[in-house]
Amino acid sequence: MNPASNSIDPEWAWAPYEPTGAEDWSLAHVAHFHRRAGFGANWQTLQESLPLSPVTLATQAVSQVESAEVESSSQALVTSILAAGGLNQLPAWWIHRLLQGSATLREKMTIFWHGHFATSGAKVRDPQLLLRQNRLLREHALGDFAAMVHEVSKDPAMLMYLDSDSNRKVHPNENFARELMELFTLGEGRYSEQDIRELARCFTGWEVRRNEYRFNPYQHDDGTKRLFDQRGQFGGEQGVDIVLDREDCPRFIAGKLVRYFVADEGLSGEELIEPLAVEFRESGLQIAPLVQRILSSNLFYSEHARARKFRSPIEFAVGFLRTLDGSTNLIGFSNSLKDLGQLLFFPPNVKGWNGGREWINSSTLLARANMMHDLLARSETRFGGGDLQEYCDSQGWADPEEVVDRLSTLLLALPLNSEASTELTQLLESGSGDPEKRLRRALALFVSLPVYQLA
């Protein structure tokens, strides 16, 4: 279990983390940065990032753009997708941007809005309004929360998704008003039943027609709101304001964010969270700032966070192919991922998915395996390009003893114990077999390890 919140410092917490010598800041610091802030990085980045200091690290993490190589592949298989009206094969196409992009961070945030302002094809159909949500998310991933919350809440698909696309001022509807204050802004408890019904009131006559946001002024409850302790004829843009003005939302932010960076358990104290809550309120809700300072702190550096996290399945799967430059058929891969409980554009539910330890199940860790296993043994799943042998051979990895060491470097957020060290590296000394296939079941092996479940 992760020590208790309250026994740590929150000044110390949320400093910069400067390293003093070479064994405060190895590969493995480097190749922690990359799990939580991507996908894992190849031998090539973790050895690229080593000069850089913790602080320039996420700094340049922060301000990454995507190539216009990787936005042009990407809106191309976007218009085919569309062409087909192929709303299944959405997950596929993200994917794709998760494998190819550059802007790491901002992907891996994107799918933490979409975790939060959670929306699912299951219920909402037009491939075209979930693709126009997610561009939404992405554009204001590190950038400005409000503007975001504004935003999502004229979002057509979040409208239809929660049955609040026809809001009446005869009959308003509850439900986005819930959501807006326990799921997206203030958390559960931090507000009261007549908050609800009178922020439902400011939304009536918000409308969706022909997929588009509409306001109908004739269907808008114009008479006097009281919402927390102010009074006022409400609107729905100023029922929004009044509640990301409330102190509780930069904490209830901040704190998701630190479990989603830092660790699933044991950090949510309110005294923790409160140096971070305040300087994100005084921020005007600024995202890059105060993911910025999580990524260099030196709690993200601490036995506080390593291995305190489980790999979520996008984490295993597609930080898997990252780190060792992998490809495959995306669709097969992408549909792959439900039975390991996380299809991207299908969330389970208005909550998202809850992560941490309810990833981890005997029967998601079947899946994990059976993945793998399918995966490594399918010919078009290729590493740089080609074999996974001549992939180890172009990184100048000579010897069993290296490709494990190596591995366990890119792969693992602890080092691997001298027992499964030992029958990984005579699995791959073994004369006998095809030297490929060796490989390649030792890497199903490595990756079914206890401890590859952790980020």
Given for the second form:
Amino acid sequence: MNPASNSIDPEWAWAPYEPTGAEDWSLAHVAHFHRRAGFGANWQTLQESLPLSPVTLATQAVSQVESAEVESSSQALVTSILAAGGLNQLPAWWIHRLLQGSATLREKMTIFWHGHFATSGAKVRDPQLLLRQNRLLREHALGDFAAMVHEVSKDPAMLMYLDSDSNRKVHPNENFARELMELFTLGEGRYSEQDIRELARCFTGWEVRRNEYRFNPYQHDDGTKRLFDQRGQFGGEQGVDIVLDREDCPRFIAGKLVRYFVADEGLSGEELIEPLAVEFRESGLQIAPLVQRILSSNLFYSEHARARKFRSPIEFAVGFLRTLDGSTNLIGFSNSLKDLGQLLFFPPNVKGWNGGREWINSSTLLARANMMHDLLARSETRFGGGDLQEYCDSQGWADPEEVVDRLSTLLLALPLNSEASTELTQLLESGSGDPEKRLRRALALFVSLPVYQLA
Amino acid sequence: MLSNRREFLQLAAAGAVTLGAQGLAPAFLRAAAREASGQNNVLVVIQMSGGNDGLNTVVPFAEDRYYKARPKLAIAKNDVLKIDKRLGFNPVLRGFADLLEAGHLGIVQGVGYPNPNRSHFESMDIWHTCHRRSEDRNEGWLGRTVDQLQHAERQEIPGVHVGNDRLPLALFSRSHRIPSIQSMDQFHLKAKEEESMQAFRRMASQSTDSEGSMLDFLTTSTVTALDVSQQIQESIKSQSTAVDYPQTGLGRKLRSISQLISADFGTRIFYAEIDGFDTHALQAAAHTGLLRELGEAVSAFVEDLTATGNLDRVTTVCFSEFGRRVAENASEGTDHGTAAPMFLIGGQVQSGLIGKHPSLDDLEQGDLKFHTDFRQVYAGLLQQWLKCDSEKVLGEHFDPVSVIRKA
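Right, the form predicted alone is done, so what does the form predicted together with the partner chain look like?
Next comes the full complex, and the chain you just saw is listed first.
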């Protein structure tokens, strides 16, 4: 059913995936869905998802709402974090939602927008402002892209991060205008330097005072601007609308979402994205239908997508715990993600995390292995509330061979090769130390293997 | 202080050392051979990320236009550290001024490229790959250099990126994985049990995938990490330094680089970054802080290289993705610009000013015009220092800038 990799038919690619037999719709397919649309799923969730259709799974995912229970524990955590100063505990606050929450696609999209509209606590050192931006991104994560861009443009944390909290008529600051077009809406090269200068003029008079956006008419340049093919005495809002109206905007966003959800490599060509871009534009830039479409498509379930993502540090770590009902010390767990290269609320620069092969280098690989080594060595790390051995027993995994087999189904996007499978089984059967320690050590090695770094 | 290599040779001569299993000892022997063939030179690249304001780094204090364009940010004539009658260093760059005095610092002026791109990321990619967006950008200029050097003589660790940021695109290579090392003491695997270590190495090396695939990339990267970390842990224990480095990010990175140079794995290329040069607002404090960090760290590095006898075989080059607009903006900062100076540091560099300062009277869209293509500087470093074929690395011929003093 799959066409050759170098010529993907766009019509086929985005048509809904309709499995015809058990081979087309197995635990592996469902696990793939949950790895991509969320952070992986435990055995029970996989079993519950199996009777559902691809379209139903995706439709449910885009309409999830977080439970009141998680919202209230999340709010309680905010209060205690802010009372303690808070900036450096922000990552742990978010990780708590990622581990406990049920609206996993919304969280995954919020991380996407956090990387897209990147703003770092290293510069904006006010945790309240960063949390406010985080709420904004979560609220619009599957909503109206245009509304989100308008709000982000007036978001104090964003304006402070891009040095645009005091934009004067004489010598307008170009930074926000540039990043709005290059990184937030159109993509590099889809505008001229002239457009940047003109758009910067539209934003003159935009300020942040006492942590709130404010328009200062005395600093606004109300002269005529020439932005793309339009002329007028545009203000900032009109400037944003003109940019959002460009055809490059839905293309850029749809392309980036496809890369986020489908594959880091091997997909190319504007033709492939074009049908999605057209739909996205015609829907008035509504995000949920676009994401729903991607997550239920032929392409999403094809060989072009399977194991074609490098796990981000969050997917690597959060995915591990969620898949095995794990729990651990929240602060230690969250902070160790820094060495892996993804500390939430602290993206490396305004472009966010590039992802793909850039997640992987010798330092981050050692950090991944060391994180799992520490995590599994800690007695606070529990699985289903107990020992790992008890957890395996409760799942009915009878012997080392079955343990390795089930872990592979749950955690891996590709089958474990037989040599590694034999090694791991042997480590479980005949390694030294007590069985619980042996099991934990083997699991730490398992998730340090190259193959687990793929999603 | 004796270099590790010399100590080793003395000890070996005294029969006190047996050759290790990790391939470390043969590296010393090969180093001696490299020295004889002139293939011993090391290049250290310091990336100043964000767009360094060249005009407030090397200040054209004799130009009225400079002071007119920058009523708030200009550096007063009396404050600069004079280079000649027209140019002077930012006063916090005392370290650079001293290096210039000692004949160890070159300033390549007016460096840029045609049709300058003012996006950080795009411009940085151009500097890293020497290619525009429309071309293949899977490997960087230093990655291609590593491929060429490795082809001539294989080293265990051909290049090293010191830092915890993503691996710079400049170091991407088709055939070699350049390790990123955040810090020496963290760069090792914590799992200690011998049986699991061996099992892990066996399992991690299994790849049935085709070369270049994602799984193959992960497998070779994992094996590189295991090998390199083990070698470094075994050799770095004996390295200490008599020099006090500043307790700054760049200071720590250059200290690690000096340790790795002394340990001598045959590494020819090192890479470090200092970030924060994107000074759109309230530039003065941020920029002087960064330049001070740069000057102090490089000074300590040179002092250390001098003490270990390595100064003559190490050349350091500093670059940024672009300079900044001549006129300051309303936020007491500067926006993205174009041409800027590059710096060369080492015992054998062409010291002093190289090329003229770009004119402040002849601007393009408010930006300085470049007169030296950065690839001409790369060509000089490749040919005169690393003894590489620059056309192969850069894809076409560029007239090299004389970056190395003629013997």
